[in-house]
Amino acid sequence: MGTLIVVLTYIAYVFIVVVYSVKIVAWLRMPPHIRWDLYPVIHEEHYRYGGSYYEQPEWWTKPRPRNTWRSLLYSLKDNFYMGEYYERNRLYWLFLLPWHLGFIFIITFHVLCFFAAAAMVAGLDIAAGSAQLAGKGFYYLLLITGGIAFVTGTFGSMGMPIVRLADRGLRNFSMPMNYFNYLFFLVVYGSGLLAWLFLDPTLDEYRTYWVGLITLTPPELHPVTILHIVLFDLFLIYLPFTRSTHYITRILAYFFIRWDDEPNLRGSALEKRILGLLQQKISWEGKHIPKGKSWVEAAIESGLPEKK
């Protein structure tokens, strides 16, 4: 069993990294979006009242300062607070926020477990009573992130299907996959919570497990811990095929759609991309669209028979 979970874990992590990388590259290669021009744009200097660089005389001749840190902090706040949901539906937010936090913290927990295990292989003692400050720091950091992940994830997974079923508006827009995800995630978080509360309060088995992954020596673990690890590996493999890809697409949507105010200036890289797309041939047709011609030609020509 030890060898099986080691192999399954390697497969799960390689799989999710490869699939997400392929998806991200595909998303970034998509054609430029249609400009929104919705203000305020968070990186603008005068974003508080919805100002933009268009206010400047001859703005195209001047630099456009961007506050990237403000954008990053806003996106982090959005993921850890989800204020728009709080304003629109606070009961839904009450369960949605911990459900999202559970996902964020369980990924963080396992990543920290890897670094902690690497430090242990290098000789660091990770324990509450460790004589090394880094050892104590790792111990409590793992305890905090793991505890938050198991508690918030379990709470959110239990509450989300209930609030969706109770709210007619949410129920009408829910699919069977939503409820399957809640049940599956509940089993993942619940198994981790059970192992933590009743079998491994110091989370020592997780560190042992990751040391085994690094040193290729399958560890001896409690069956409940093994159950959680196997479920988490399956969770990683399943994740790219769910709506949870929006953890990434949400960030891309902020930076490359909602806040993208790059002007289409003559000779710019954006102009070259757009001109290249306009040369693509049309693969469909209609009364007003001639098949086989480029978009530039379709824009110039009406495609309709001339009236005599």
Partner chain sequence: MKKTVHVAEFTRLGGQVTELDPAEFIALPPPYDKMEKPPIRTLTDDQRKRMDTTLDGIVAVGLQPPATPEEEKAFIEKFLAGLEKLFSVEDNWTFLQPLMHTLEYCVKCQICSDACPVYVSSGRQDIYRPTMRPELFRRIVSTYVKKEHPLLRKIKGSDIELNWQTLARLAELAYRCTLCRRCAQVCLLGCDNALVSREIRKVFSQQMGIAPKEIHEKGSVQQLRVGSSTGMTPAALKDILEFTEEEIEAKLGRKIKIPVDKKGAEILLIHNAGEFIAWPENLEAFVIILDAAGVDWTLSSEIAGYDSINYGVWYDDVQFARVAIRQSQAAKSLGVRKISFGECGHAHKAGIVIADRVVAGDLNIPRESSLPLLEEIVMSGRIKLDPSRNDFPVTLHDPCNMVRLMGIVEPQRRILKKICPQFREMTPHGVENYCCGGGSGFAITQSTNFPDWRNSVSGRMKMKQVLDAFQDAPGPEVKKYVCAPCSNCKGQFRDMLDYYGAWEKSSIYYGGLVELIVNAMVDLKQPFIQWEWH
Second form
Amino acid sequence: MGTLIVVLTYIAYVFIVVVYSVKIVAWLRMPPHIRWDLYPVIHEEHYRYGGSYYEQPEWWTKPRPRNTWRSLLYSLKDNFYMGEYYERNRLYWLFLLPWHLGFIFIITFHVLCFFAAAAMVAGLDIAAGSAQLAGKGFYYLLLITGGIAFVTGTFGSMGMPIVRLADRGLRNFSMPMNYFNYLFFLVVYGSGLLAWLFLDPTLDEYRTYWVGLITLTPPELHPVTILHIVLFDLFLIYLPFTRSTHYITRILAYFFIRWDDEPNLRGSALEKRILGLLQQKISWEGKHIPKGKSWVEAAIESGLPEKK
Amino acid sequence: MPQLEVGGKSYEVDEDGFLQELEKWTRDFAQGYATIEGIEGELTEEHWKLIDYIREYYAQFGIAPMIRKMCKDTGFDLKKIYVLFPSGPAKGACKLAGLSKPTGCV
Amino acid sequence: MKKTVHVAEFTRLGGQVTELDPAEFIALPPPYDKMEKPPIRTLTDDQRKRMDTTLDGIVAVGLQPPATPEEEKAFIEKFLAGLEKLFSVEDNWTFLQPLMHTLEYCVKCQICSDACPVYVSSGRQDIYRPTMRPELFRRIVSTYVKKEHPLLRKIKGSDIELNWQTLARLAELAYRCTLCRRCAQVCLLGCDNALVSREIRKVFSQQMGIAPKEIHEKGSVQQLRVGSSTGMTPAALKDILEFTEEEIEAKLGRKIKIPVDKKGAEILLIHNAGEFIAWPENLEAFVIILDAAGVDWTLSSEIAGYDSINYGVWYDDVQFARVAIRQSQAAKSLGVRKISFGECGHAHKAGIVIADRVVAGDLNIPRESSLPLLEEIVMSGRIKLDPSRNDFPVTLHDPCNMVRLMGIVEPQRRILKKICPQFREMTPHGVENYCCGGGSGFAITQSTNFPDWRNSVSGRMKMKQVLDAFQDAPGPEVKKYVCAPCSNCKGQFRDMLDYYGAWEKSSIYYGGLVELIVNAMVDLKQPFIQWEWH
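Can you switch from the form predicted on its own and show the form predicted in complex with the partner chain instead?
Every component of the complex follows; first up is the chain already shown.
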């Protein structure tokens, strides 16, 4: 059993990292598009009211100050807060936010477990009564992140199907997969919660598990903890098949679509790429579009029928 | 394309009754259409003055005249035009003059 | 309890997916809560035979039913072939990334629904939810383009069986969204359901040659043929400008020669040619201001050089590129230093922002909005202004294209605050404004019962905002002005104010920004704004 979870865990982590990376690279590799900005653009100087550099005469002669840090913080903030939901559908938010916090914290918890185990291998004693301050700190950090993950995840997974069924709009746009997800995630978080509350209140078993992973020695664990770990590994493998990449792609969409206000200046790298894209042939079949011509050729023609 | 019966003849019009074949326009068309538009009786000299003005302008420039120019050149104010053509200059007068529906951001 | 409309109902043959009930529309303040005439005309039986009305009884596209099963099959196949092109880099590099993102990552959480004025105004009809058309679209893609396994489609609930009528309804539904993109603004995932409306329109146009007449055949096609979607030829332009000069002379007491095709001028002003015909006072005001401020400017008489419109932005990338290139060519041949766009929202967004990645090299002539220039002139004191001449309630409408979609928010406000003592904002305003209801070509779509829908549904939220902004003086005894610096929005206001009888009931008038500036100019003996032209 111990060997199984070591192998499964490695497979699960490699799988999720690879598939996520492939998805994100594919997203980023799509060609530059026509500008489709939407204000407020947060890196802009007048982002508070949604102003842009177009508010000044001869904007191309003026500096265009950009605050990338502000944009980054703004976009990350909603991974933890989801303000629009709070404003617009509070009941939904009440379950949606914990549900999402469950994801963030359970992954954080496991990553921290890895570091804790690495520290343990290096000789740190992690316990409530540890003589080392770092050991004490690690102990409580793990207890808090793990606890939050199990509680919020379980709460969210139970509430989400209820609110989805209760809300006319959400219900109409639900798919069977939504309900499967809620059930599956409930089992994942719930098993973790049970193991924590009744068998492993110090979460010591996870450290043993991670030490086992690092040292490649199958750990000895309680069957309920093993159940949770197997479920969690399956959860990691399943995630790439859901829309979960949106934790990352939503930020990409902000930066590369909604806030992309980069002007196409003469002689720029962007202009070069655009000129390349305009040379591509189009195959649209509308009568006003010439067959087998490139974007440039099609645009130079007027598309009007020959004079009769 | 919808067809419209006016004075015993059939004309091709758009969904809102604007004539699609300018060359088929006759004075009978305008008179016949006047009844449909709720103008009672024979079209008067004033009606014809406006219709002729619109048609002449269209023949020269390919569009309906600006309403202000129409007022200035015919001496009718906007109120008067609405009295003559209750649907107004574009939907009433131009329609009777056989022009197609105005297009663009007008 | 309201009846829920499922996506599956779009595939049902015959009948209407939704019956609109004016009693369900959001309430307007009295006396507008009681409309005398039925708000939406029903079409004749003959029209219903010729055009598909099975979405909501309204016609914008009005597809003609196929005569034979073969015709139906060919239609569906051609459409599906076009759908595939939407996902190819060659055919759709222009919007591939934003489209893919929306299709992949929308979780259908519905928070965008309440941001949509069409959905809310209609009394929350499911078919108008911003998520509805992308969902229908996504299912077609899943089943027919990606050809996903039937079991996977079951799990994802993305199975659909297509027929001609589904596509006819999809085409109509793509023209029930004003592309105001309020839905996209509230999306935490960066999705843009309004873009999906545009992309659906695009497949219909670029692949099938299908679009509302006013937008394509009489719109962009006519512009490329004669120079303007109004049908105005260069000769007609000349006649109109001569008349405009006479009008200016009558109002100002001196003649100003309107510069046309002036080589080497500083600025080429590209104005909406529809304004010249429908609201010549806007052009007059521009001429008076630019002359008084000593600006070196010109108009162009070249094809597309005198009409700023670019309807392609609403439905067709190729038509878009054609007009954008011709506008730049007009500027290039005159050797001007920059192009300035007059008061027209979509022309701003199209010509300044979207054209940015279409024109390149020496056609990439600097392009800007005329509003910052006007602000500079007003603030500099170069023209003498007396705000007391504008002492009536004024509110400002934000054209979506200019404000939410390109961030020009404050220049127009700073001008109004300086010259209109009774200026007040609508709620909400700025980048959170509501569309006038005429966006994305709706204001020019004038056939059958579409204008009724536009006035009573898509514009309803704006009408309510306007009435609310003037609630301190609701009656007809106080004249009020809605400032809308956009030709398209003005067209919508003209129709909508007339539809609701707002002049008779409340003395609400509408117009542009420059008219208010000139109305405040001390040089003019008479007020420039002529309320009798309501």
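Quick caveat: nothing in here was measured; it's all calculated off a predicted structure. Residue numbers count along the first chain shown, from 1. We call the rigid core the largest set of C-alpha positions that still match within 1.5 Å between the two forms.
The Cα shift for S52 between the two forms, taken after rigid core superposition, is 2 angstroms or larger. Superposition of the core reveals a Cα shift of less than 2 Å for I16 between the two forms. Here the two forms are laid over each other by their core, and the C-alpha of P63 is off by 4.1 Å between the two forms.
For H288, the displacement of the CA atom between the two forms, after superposition on the rigid core, amounts to 2.7 Å.
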